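As a starting point, one isolated chain is supplied in structure tokens, in the form predicted alone.
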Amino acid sequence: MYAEEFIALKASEALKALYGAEIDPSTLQVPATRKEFEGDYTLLVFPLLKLTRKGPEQSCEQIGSYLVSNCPEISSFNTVKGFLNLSLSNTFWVENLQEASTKDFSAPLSSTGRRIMVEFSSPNTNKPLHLGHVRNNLLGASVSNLLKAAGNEVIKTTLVNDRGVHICKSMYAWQQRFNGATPESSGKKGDHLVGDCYVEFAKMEKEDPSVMEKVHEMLVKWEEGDPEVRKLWEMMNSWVFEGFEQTYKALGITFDKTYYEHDTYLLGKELVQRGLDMGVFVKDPDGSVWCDLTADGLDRKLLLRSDGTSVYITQDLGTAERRFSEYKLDSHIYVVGDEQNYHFQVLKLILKKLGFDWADQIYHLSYGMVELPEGKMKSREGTVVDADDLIEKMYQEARESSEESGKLEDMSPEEKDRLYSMIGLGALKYFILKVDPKKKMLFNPKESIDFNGNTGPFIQYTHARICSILRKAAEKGLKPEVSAEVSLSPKEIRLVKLLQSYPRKVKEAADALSPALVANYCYELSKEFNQYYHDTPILKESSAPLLCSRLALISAIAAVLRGAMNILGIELPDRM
């Protein structure tokens, strides 16, 4: 039980025992106290002055007599108008170290019997992966791992949009412009080749815009089953998946389920149609079909162009139907950027027009852009940071930090190679994960690889160094072991604290779909448990049970940055 979960049982306890009130434990307030009063934790007793018919300062006397004289638990208590602040007895946070001592925090919380599933990364077929697919698949996979570890059934997917006027484009200057060229030919790797073929595009478009002419004829040709176009088509895409496959093979990413949006869009072509027998659709005189949603506050929208051919809401409205059909899913999640908070918008209200009940179980989860020092990235001008290109750099910048430092002189080469990617990933991912989702950030390569401050690398450090003391220890024949007798001191009491506080954060990351919550969680307890080593003899201490008391204090710090790190997708070294 939570230390603010077991005050507030207590106190509605003493209520009832000194004022004959029946109060649910839950509706209590129980706060962590101010640093600048005694205490470990806060009753507001405000609220219950109608309860004790007494002043805020008599019914915190009473109330916190009570407890002290009935709960040994509870050791003192101060007044401070109507807050009574409580401390907890060194016997309840030994007790609550040796639960901690030998919890499993890389195990889910209790089921909470709901099936979810997430949509991220997404990528077009016509160029690579860059930093904003970064932070997109970083995001999801994450927002995935910490669904799951708050008890939730988790469906990994990606919709793959390989067909569309975007392809086409890509398509129509390979043909044009390329003269044959394959990533063999060309020693680059697919979705890299595919990506220059689109920028080359936005310059032919430039020299002569009669071009999208072409573009679209070949759309068409490609929906009417053209063997020649299907075949470019084909042969394109499966470049591209083989560079993906290479790219998120490096950023740890998977997928339980991968849609294509040429399967798709065939669906919401149906829907589209029981739109038109419902009469929530309408034709205009050139064939195309539009959803009017003024009447809602905003604009008409395509659903058919007037050649039949199909726009990304048309495979939304069809992919999100066979879903829910498919899993009978509780909510489903689309990971998706900022600059499309309109799209969503207008998906869930036409889902509810076609009558689709679940329509309410859609959430956006609508992130801010990624941009660079020099700027905002754009892909038609070549103008991204490749993903590719980003982890080597890591990689690179990695090397260099941890070579300056002279700890590894007696590791394998291949060793020091699988290090520096753990710390160089490391970087990447915890600078992108520790900002809000929904905030816009700024990414600095050099920045995220800093030793110190809220970085991937201090929190691995961290991690290393607790390895480092309980290697030692081990060598002289000790164990972690928490002794009941033993005395801990503030900052010892302040750790346990925040590994009992693990579970909660938990929860409340996934209930916010913030993976932020638990980095700077991470960034918070690595940061006190240095402060803990700087000023703590650990190995020093002459008396043996303080000693493995201590030991089993740090191995679970150990192990809850391992389970909270996991969520981010991040590996934490034994050594750096």
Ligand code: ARG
The other form holds:
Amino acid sequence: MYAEEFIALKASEALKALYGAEIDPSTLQVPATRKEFEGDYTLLVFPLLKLTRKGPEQSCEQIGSYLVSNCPEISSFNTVKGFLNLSLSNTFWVENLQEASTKDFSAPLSSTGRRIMVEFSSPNTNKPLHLGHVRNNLLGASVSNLLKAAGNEVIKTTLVNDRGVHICKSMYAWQQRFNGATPESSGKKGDHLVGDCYVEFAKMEKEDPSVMEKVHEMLVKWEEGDPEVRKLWEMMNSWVFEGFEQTYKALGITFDKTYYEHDTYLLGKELVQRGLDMGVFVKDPDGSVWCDLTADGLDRKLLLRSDGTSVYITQDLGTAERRFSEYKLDSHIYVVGDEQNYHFQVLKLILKKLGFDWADQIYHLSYGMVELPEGKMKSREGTVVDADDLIEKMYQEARESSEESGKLEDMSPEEKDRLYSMIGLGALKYFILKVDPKKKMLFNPKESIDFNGNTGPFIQYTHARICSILRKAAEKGLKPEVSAEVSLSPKEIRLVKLLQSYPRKVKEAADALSPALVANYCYELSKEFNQYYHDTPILKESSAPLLCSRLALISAIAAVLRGAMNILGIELPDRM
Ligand code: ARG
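Complement to the form predicted alone: the form predicted in complex with this ligand:
Next comes the full complex, this chain leading.
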């Protein structure tokens, strides 16, 4: 049982016995005792004075004495100005450790009965994925894991914006300037080839702005279902999908369901018509359709162009409708960068105007930009960090730093390859996920791979270190097992406290949609373990029951690290 809950329960019993008060334990406040005082947890007695009808000091004395006399797990108390500091007994912590050592930390918390859809990644199909998408994918995947761990049913989805002006630009440039090049003929990954077309189009437009008209003609033809345009569109999209697939695989990203804009934009158009019929949208003389949001303090929002083609938000109306009706969602989270805050504000508002009550269950998880030490990434200036290049670079960094350490001589080339990839990706994922999603971040690959400090490799290394201790112990026939007679040191109690707080941390992080809380918890736990191990050479202990209890402690730490890092999508090697 959580120590805080245990104390709250006992305190409510004391209040009943002493003052005849019926108090719901969950309303009692029991924070950890501040470092400068003696004790483990502190009962805040001030809010209870109405019940005790005594002064703060006297109330603390009475409750404290009652607890110590009637509850063997509470070993002592002291009071400081209405704060009742309580110490828990060694037996309590040993039992807690016993519980931790048999617990499955990878199992989800009890079910909330809620079904949540998480949309992330959602690329346009006109260029390859870049560092911004990497943050998006990592956040989306780990928020999904986190919500699952907290007991929700989660559906991971993505929206592929596979139609529209952007892809027509790449298509037009390909027709004009690429002489029929294919991924095979050019030796390029498909998404990169299409990205080159997009860059080329930007040049063409600079030379002659009228090419935009051609692109719009193409878009109209696409919506009319012109066979040639559709064929080109299908071919180029298929190149891009193949390319994305490889990048997702390398990052370990999967989806339960994929939605395509070409599939939902017509439903969006139907909703636009419905809005016109309901009188919540207006048609301008030129034929374009708008939603007037000025009364809501926003602008007029374009929903259909005058040529009848659909815009970005049109499909989002249709996609949302389809998702809520297909899945009966309790909540829908969109992981999208903060440059689209306005878009999602408008989307929700328009869905409400169309009469969809579920629009209130839409939540935009808006994350900050990723910047490089050199500054902002700008596609036109070629300073975009490509996702594939980045993953490869992280692998190389991991290889270099591992080779420097020279500890892997006996590993096969395949084992080494697996390890470098785990470390490289672990570094990348951790570096990005340890930052609060809302904040913008600076990405520095060199710093991320550091085996010390708040990095993925440091936590991976800590885990590998524990595994190595457990292996050595096993060779001597020693197994993790808590024995009831051991007496735990203050550092050991600190570790047990951290372990038992893990499920709460998961809940807190899920409520905040912040994998960063899980990441930083892993760092705290790893740091505490390393300090403990530094002072306590576990394998040198002469008492076998104590040694085996310590093995149980560190084995539980390793299990928690695996569970927590799994939420972040980071693998932990057994050795490195
Ligand atoms: N494809 C869009 C972009 O690259 C992001 C889509 C976000 N999701 C959505 N449902 N609108 O900017």
